[in-house]
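In the form predicted on its own, a lone chain appears below as structure tokens.
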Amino acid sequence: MHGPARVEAICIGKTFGPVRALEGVNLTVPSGTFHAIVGENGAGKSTLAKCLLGFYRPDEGEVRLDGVPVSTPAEARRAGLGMVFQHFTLAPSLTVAENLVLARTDLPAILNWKKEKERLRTFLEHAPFQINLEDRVEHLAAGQKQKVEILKQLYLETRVLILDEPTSVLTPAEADEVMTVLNALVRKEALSVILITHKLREVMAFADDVTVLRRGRWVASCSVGSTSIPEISSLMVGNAPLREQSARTDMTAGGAVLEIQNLSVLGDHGLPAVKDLSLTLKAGEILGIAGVSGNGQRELVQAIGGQRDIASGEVRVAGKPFHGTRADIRECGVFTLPEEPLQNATVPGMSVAQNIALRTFDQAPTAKLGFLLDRGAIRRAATAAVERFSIRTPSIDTPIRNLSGGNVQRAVLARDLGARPPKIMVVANPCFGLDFAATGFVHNQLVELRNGGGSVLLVSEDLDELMKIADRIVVMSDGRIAHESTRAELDLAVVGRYMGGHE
């Protein structure tokens, strides 16, 4: 099977219980084109992609490839539909060759590895990326893993490739390389591409057409050449006013409030993840930590927050040792917002109100005598937080796992920035997977905390985010601080090389 395919989604509707995820959505992707799908969190983009792939069966409407109906994953795969997901789907302990071969649906009972590797080498002669077939995936950098994911789809003779936030884990240079290569394949009419992204600059740079979804409904489809980023943004949010970014107060950073001295932390496999790392966060400063995922950032944040043991070194707050205990957190005002808050910062089965109360459930007015919960006080506090932080939830009694990613993030920020704002906020990739409106909200909260004299340690894989709100930026590579720069002096090319481990 060769050549790109035409994709049609006709009047797609999909309901999950009381939630109407998609309603009357239409999508047409002509053969051999690059089509972007954008929308706020919860707009239905991922649900639509899963309907295209047959993972979800629409309640109404149908999906067609070259006019042929597709309704199951097997039919979609045979028709040439494939997807590169937001998170890697490779087997880390296997080699690149093993991952490529095992992705096939026509594997014989006994593999002839000599024949399979010869077939792979022939494939790579004409492939857009060159990867060592014998490398284990767990030893590859994020950019190389993303290339393997794309090669896997090309090896499977995918005709329509769906990409879900494909550049979120890449350095700027890697992102440009991947998108340019895919765009070239589209121009050669070897592939059709459907791009799901929040990065509107990528849409303008690479897509032919763009479709906008809002709250499960189709809003518009148009050629990229006939629109602009402000117009797309307006279509995404409708009549909802966009809040302007909070102005950064022109201020001089104060003394050190958070000091990390010669810190070493072990990773999940008992090997060093953070290696003799030292840095200082000052009062009234946003310090950004840039780096590709897997260079010790997660372990650093967990060590500061008391979620991971420290092998050696020390964390000090206001000159005193800080161990991340509940007592330390309250006394020092150090709050941590780790990656994937639904998994690491909330209790998914508990309600929105209960999750917002987790910081103060044993303090007045939420608790009486330190242990008797005042459920009325919890509900009143949650209602006020939902209104102040614009959390979209059917009810404060809704389990927090039912909220979109952006609204989970808002709920966690409501908890941490509510009645008693922190002195220090340690946040990791707070806008990963969020739309621009939710991203703007998070950025405003962090900037306002900084303007008020608080301090933020912002770990992010998005250089645009760091350049937008950080006062100072360091690059973390292989568990160490590899480079430091002020925002004004930042050289994007130099930072990208340090992020990629090339300096």
Given for the second form:
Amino acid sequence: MHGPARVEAICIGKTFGPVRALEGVNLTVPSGTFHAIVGENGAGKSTLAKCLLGFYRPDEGEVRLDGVPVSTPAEARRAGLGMVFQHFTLAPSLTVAENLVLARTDLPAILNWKKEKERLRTFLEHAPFQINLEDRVEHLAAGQKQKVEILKQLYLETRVLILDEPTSVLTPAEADEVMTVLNALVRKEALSVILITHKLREVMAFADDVTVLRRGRWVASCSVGSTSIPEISSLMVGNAPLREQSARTDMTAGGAVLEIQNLSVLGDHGLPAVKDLSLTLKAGEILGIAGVSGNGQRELVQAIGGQRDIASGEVRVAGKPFHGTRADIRECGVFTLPEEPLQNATVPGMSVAQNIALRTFDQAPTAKLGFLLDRGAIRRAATAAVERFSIRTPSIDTPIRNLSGGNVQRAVLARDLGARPPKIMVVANPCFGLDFAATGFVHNQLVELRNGGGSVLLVSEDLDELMKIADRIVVMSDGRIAHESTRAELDLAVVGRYMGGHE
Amino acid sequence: MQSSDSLGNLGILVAIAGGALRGSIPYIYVSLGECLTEKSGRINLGMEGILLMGAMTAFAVSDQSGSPWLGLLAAAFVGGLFGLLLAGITELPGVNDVAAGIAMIIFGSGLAFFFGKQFVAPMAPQLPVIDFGQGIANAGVHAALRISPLFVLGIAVAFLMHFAFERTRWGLHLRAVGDAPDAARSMGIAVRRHRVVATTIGAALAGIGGSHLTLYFPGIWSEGISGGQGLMAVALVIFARWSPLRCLAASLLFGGAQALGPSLQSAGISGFYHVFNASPYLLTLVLMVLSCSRTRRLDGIPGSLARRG
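Please move on to the form predicted in complex with its partner chain, as the form predicted on its own is already shown.
What follows is the entire complex, opening with the chain shown before.
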């Protein structure tokens, strides 16, 4: 069986414990079309995809491929359903060739690499993009990994390809390239594509039809030509009131508060990740660092926060060397909020109240005589923070790992910005995986800190986010600052080129 | 050892080389077994216990049956049983394989000491040696070339394992399981089965390594017989970067280090005897310090071992 197939999901319902993840969802993807599924975080997009692939068995309803019911992963695979996941499913220490061969279901017991490579080269001649078969996957950039994932599906002769947020780790140029190729494959009647995304621009540019989900329910399906971005976004959000965006007060940035001088930092493999980087953050500004992940941003944030050794160079705050010790952090008022806060900025098994107290537990009023914890004071502070930052939690004694991503981020911000706001906040991808409301909340908090004269160093892979709240944007590529521009003169195309390391 | 004297300082080197060929055997089997286990994403820290169980079982079966080959098979079988037990325990939810491995050291050595009590002293039938040095007049060189068949088999196992990893479907699947279990699972590879099989075969190899300790000269069973070789071999795998062929090379290095003290003593150099005898332990420490770094991640490490932090 070759060529595209028609997919139908009929009245799908799926419940996890008390949570109704999907309810009466219908989806029809005619053979040889490009279908987008959009919705906020938690709308049920990924759950629906896993039902299509047989990873989840729906409680109600049925999935059909060309009219034939599909209910297990093996059936789905045989029928020609394949998926590119948000997180890569390649074995990193294996080569590209090994990964592609691994995916074959009819592999002989003894491998004839000569024959396998020959087969792969023949396949690559007609493939939409080229890749070196001998490279180890762990040495590839994110964009290349994404291409290998897609190549793998094509190699498996997938008839319906489902992609879950495939462009979230790519530069705008790489994302457009991948989308263009997928669109061309659909036009050539090679396969059908189901794209799960929150980037409405991609939907408008590349998809034929779009289905909108909201809180596990089907909201609308229509052809892309008959709708618009504002219409889709309002369908996604429903009539939930959006919080007013905090106004950015006009202010001129003050003197330098954080100076990074000729900083070099080694990455996990012992190779330089940050290379001779210099940067100055001024009082009362949000400085955005754009870039594709893996270009040294993580190491930079860790080095500033004292979590990673500095190979050479210096970080200075208010003119004095800063080492990220607890005493330094307190004295200088520099807080670091790394990405994926649940893993990197909280103790997941400790309660919400204890996590909120992490900055201040050893000081009055939450500590008595300098070493005795005052649980009453910790609980009162947490109760106030939960109220003020509208953290949705069953109680302040709930382990923080049980909270949703948005509420973890609120709790962490409550800790850092609540009682004693810092002078400088270093933040990495604070809105990754958050829905509209939570994203808006985080942005407002950062803008308010800036309006109050504080400074924010915002590392983000999301250009839209930077354009929305940053005063100045630098592009980080291969461990260096490749480009700098102010908010007013920002040119998206130029920034995209620097992000890709093409200039 | 007049012959060594006749070769002068070269005699010491010949003795060390001969010692390396003999002494490397337990290291070869344990490190290959550990390499196989770790490629699947599991750690078997219990190799020391399995080595002792293998040594005791081989000795007992050889003694009772009169056949050293039966002893060898029994050692492999008992090693495999221990591997299966460890694999079963570590597949249970929430079990840490480091803790389970340490329990296996204690369990294996305790059991070996318990059953081995009655065998302390006599000498069991030994495995034959292959004489590669026939016709060589120099006795020192000749002695060094009297090689256990287990050494030849060990080399074959190393190359076979290398072939299996690189050139067979099973090896490719095993490496994928150890490197990215979720990805392997998404491709329909049975992660659990691969891990159980790898751990079992790996432990059976360690059992064979143990049999060398009691079925080769001097061929007696004593409780201190393994001297931590099972633990050092686990460290050796890290130094060998999870490659069977490099495990082989590193095992020879360790075997040589182990022969340093006795060789020097037999050549009349007995100063610092205990220091030279400690050389495998020192070598382990030095290699660990050199190959591990706070700022670098190891190359070639199976992904699921790296991610445990």
